[in-house]
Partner chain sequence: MKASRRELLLGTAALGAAAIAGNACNEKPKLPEDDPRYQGLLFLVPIEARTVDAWIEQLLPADHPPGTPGARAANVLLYIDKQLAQKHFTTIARGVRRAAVILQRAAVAQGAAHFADLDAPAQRVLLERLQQNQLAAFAEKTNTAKTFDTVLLLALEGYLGDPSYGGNKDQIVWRALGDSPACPKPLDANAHRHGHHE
Amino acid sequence: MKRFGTDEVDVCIIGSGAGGGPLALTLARAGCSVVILEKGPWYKAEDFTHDEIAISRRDFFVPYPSAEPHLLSRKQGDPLEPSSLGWTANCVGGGTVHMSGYVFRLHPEDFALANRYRGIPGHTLADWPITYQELAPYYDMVEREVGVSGKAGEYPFEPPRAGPYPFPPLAFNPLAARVDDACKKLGLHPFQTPRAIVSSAADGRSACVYCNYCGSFGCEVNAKSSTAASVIPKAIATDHCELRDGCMAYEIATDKEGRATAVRYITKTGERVEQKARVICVAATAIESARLLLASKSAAHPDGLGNKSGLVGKNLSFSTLAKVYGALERAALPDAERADHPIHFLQRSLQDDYFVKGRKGYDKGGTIVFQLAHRSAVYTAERLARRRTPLLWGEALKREIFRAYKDVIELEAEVFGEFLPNPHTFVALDASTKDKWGLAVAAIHVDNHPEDVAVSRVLADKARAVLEAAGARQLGSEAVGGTTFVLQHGTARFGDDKKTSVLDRHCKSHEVPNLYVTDGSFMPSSGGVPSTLTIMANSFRVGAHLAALRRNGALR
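With the form predicted alone in mind, show the structure of this chain by itself.
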């Protein structure tokens, strides 16, 4: 890997996840000198195991609140409390390393929701300055470059696409047929879930081995299409890109005219270093990018970098959440369904209610993903204990755990819904609380819009109906109208009007001509899908814009 030192490079990117990795690849291929600064370590495939305690219950991905707290208020008026929520993953590849890999495109209607819901009070939606058609080629690029498996043309609500997925769909458990039949009985249109997991070997990466440890775990064979496994190695192979892990960016320096000149960061050995760059791109997640911009104060930017509008940190959105579950009694199942199967994926989704039919006013629904319950032991014990009031404990919990592993097969449905941005959901700096470096931390204020919660219930009821039609019993739900904190958007949203947005249509700051933000911060709305694919696609789009500037001698 090429080493650039601290001399000025063309581009410095802060963050190596969904918003940073594709950008780095595009710029490195264009011949730009690129330095990526990543706060966390650079894990390799051999570092990932199925040890739930080490990987998911310690600080492998997310720091302990004692060292690097976020402050969180879950409802307007509630006090701020230290939390690990709001972190995605501190490592090369960011949250793409431990994601489940559900990758759906936004729909064309998602780009103009403010106009659609202008009569709904209490939200701060804004229409996108670009259309689906402008982003669609970059969706194609993501699927090709990172590796996405799926089957196109299976359902009537599919967003337009240029052709098939680059990889065939993943294999699935025989119980998927039960979900298909249940959906069809209800007049619904199930389809195979597109996944950022390669179903056949490519680019030196193994095909999926169906270990069922995707969500919350890294992939030991590099089949999951994290940026660490896909685009970042390609960027480094160009010899134009250097990645530095263990580097905590704490300030973006500016000159007296207000242009960004360098990124100041702390190395893993505690040294404070300044990396100069002609262009600086921030991609540290919507929460942490807002924190960095707000902390980068100067005479030219007294309220934070690029924040004359006062909108940095505002309009934060996530994804609304609901989980529904039900049990199939093994003894009542046919032999082909009763036995433990080597493939634990159901690979079925629904978008029939991406916009809820017959609902007046706010009708924005979302996506339902069907899956088999994760079988990791601590998670299983936790979810079973929480389903009773008071919490199950002791012998009663032990019986439920044995039953979960031996007597039943549990089906689940996970709902991804629109999160309406609103004045009470935002990120601010809190200097009264410091992290291990003595830096002010992010204070996250959350308040779900009541329409989000209402529609989340509608989708949960639809998922429940499918599970019941599939033969599941002991049906229940949890976290309906809740929040998926790892899907973050909106804190520096883009738009054509600098009074109502932080970035222009190319994700460049309206105020700082060489500053870009390419994580989910740019998104004016969350969409009714996990946003990872969209963030990656936009990162490729911004990269193409910057590469064109370089070709024209205008990268500065």
Given for the second form:
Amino acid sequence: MKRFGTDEVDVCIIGSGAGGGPLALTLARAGCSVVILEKGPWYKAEDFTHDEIAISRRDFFVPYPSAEPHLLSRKQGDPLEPSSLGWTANCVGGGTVHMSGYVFRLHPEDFALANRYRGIPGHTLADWPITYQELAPYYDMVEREVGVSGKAGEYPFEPPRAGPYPFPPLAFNPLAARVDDACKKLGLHPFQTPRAIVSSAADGRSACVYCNYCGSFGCEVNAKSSTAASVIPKAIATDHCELRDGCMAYEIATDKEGRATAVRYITKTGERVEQKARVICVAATAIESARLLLASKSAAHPDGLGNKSGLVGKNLSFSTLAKVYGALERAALPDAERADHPIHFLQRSLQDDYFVKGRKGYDKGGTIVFQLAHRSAVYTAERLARRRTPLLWGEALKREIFRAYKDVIELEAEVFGEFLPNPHTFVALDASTKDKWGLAVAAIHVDNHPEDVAVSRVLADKARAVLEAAGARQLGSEAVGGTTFVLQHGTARFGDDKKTSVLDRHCKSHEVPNLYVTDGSFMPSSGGVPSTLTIMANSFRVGAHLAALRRNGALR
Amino acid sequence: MKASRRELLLGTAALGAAAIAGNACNEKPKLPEDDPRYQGLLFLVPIEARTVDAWIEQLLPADHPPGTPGARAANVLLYIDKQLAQKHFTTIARGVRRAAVILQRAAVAQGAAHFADLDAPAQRVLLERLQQNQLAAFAEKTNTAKTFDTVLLLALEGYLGDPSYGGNKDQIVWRALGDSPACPKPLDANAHRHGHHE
Ligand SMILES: Cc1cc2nc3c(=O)[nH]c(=O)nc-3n(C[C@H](O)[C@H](O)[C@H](O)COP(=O)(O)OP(=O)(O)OC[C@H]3O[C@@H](n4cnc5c(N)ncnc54)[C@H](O)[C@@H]3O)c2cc1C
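Show the form predicted in complex with its partner chain, please, the one above being the form predicted alone.
And the full complex, kicking off with our chain again.
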């Protein structure tokens, strides 16, 4: 890997996940000198075992709140409490390393929701300054460069696309046919869930081996399309990109005119270092990027970097979450479906209610993803215990655990909906609490808009009807109207008006001419899908803009 | 020449059981806590270990469903003790210690010598009260509900997690469930592609 030292490079990117990786590749290919600073360690595929305790129940991916707390208030008026929620990851590749990899495009209507819901009070949605058509080519680029498997043209509500997916759809469990039949009975249009997992070998990566350990685990064969498995190695191979892991950026330095000059960071060994760069791109997640900008105060930027509008950290949105489940009794299934099939993917989704038919007023729905319950044993048992308040234990819990493995196959639906941004959901810097480096932490204030919670219920009921029609019994739900904290947006929203947005249409700060933000912060609305594909596509889009500037000698 | 510790130990053994038995009237009575399972743990002292052992066996009792292992058979106590000894579990460990004392006090108040000497239903009643924060007999605020939940989650880890941490001994629980997190051999994906549609 090329080493640049701390003299001025073309671009310094903070964060190596969905928002940072595609940008790094585009810029490195354009010949820019690129330094990526990533606070977490650089894991290799062989570090990703199926040891559930180490990988998904300790601080392998997400820091302990004792070391790097967030403060979280889950409802307006509730006190702030230390939490690890709000972290997506802490490693090279960010949250893309241990995501499940359900990746969907936004729909064209998502770009103009403020207009559509003018009449609904209490939200702070804004229209996007770009259209679906402007983003679409970059969706294609993610699907190709990062690697997405799927099948185009299966359902009438599919967002427009130029052609087939670059990787054929993944294989699935025979029980998917039940979900198909159930949906069809109900007049719905299921489609195969697009996944950021390669179904055939590419770029030195193996095809998926269907080990069934995707969400909350890293991929041991690099089939999952994390940025660490896909774009980052390609960026490094250009010899124009250096990645420094274990480097925590804590301040962006500026000159008298208010231009960004350098990133200050703390290394693994505790050294404080300053990396100079012509252009600085922040991609540390919507929460951590806001924290960094708010912490970067100077005479020119007394309220935080690029924050004259006061909007940095405001308009935080997540994704609403509902989870519905039901059990198929093995004994009642035909032989072909009863046995444990080696493939655990169900690979079915629904977007019939991306806009809820027949709902008056607020009708923004979302996406239902069907899956077989994850087989991680501790996770399974914990979930069963948590289905009762207080937690279930003793004979009853043990019977449930053994039943889950021996007697039933559990079908699940996860529902992702628009999270309406509102005045009570935001990130602020809280100097009363410090992390292990002594830095002020992010305080996350959350409040749900009643309309998005109501729609989450409608979608959960729809999912429940499908599970029931598929033969599942003992239906239940978790977290209806809940929040998916790993999907984060809005804290530096883009727009054409500098009074109502932090970034311009190229994700450049309205106030700091060489500062860009490329994680989910730019998104003025969350979308009714998990957002990683959109963050990656936008990262490629901003990269293309910067690469064009470089070609014209205007990168500064 | 000074005798090495090993020689001393061997020497004692060589005296034989009879010699020790002959001295019995000078020995303290053997306590249940002297059970070798409760000796030499990293965090829990024997009397606490005995409480926690009984506690987690109630969380994950053997033979429900019939023939399935309980927490004890899976060595969950060893797992929990190792976890509690870790630095980042310091606060939790303190809570567990406090909860063990609270359970022990409640048992003594019922005339038992030790929590573990109560019969299973009586243990469960106390644990239910612990889970509902109704057992703290002390003036200081102790959130035993939170501790109870944490012990349950740790017990599940020790029961169902990787055996390398000391629990799930010999994969006893994975074998009983008929499932383990081993990665299957790379598949001939084409044989399964599109499930049973093809
Ligand atoms: C278990 C799990 C499952 C998920 N499943 C899905 C899914 O199925 N579909 C989907 O679309 N999304 C999913 N996600 C969400 C997905 O991970 C995020 O949307 C995506 O990673 C966000 O991109 P990002 O660039 O904002 O943040 P990340 O990809 O997390 O990258 C941010 C990086 O910045 C680093 N960083 C932060 N602060 C600093 C600093 N000060 N200095 C240096 N580095 C810093 C972090 O360590 C991190 O590596 C999942 C997430 C998790 C955790």
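Since the structure is predicted, the reported quantities are computational estimates derived from the model, not experimental observations. Shifts are known only where both forms have a C-alpha. What we label the rigid core is the largest C-alpha set whose atoms superpose within 1.5 Å from one form to the other. Numbering follows the first chain given and starts at 1.
388 to 391 is the sole run of three or more consecutive shared residues whose C-alphas all shift by 2 Å or more between the two forms after the rigid core is superposed.
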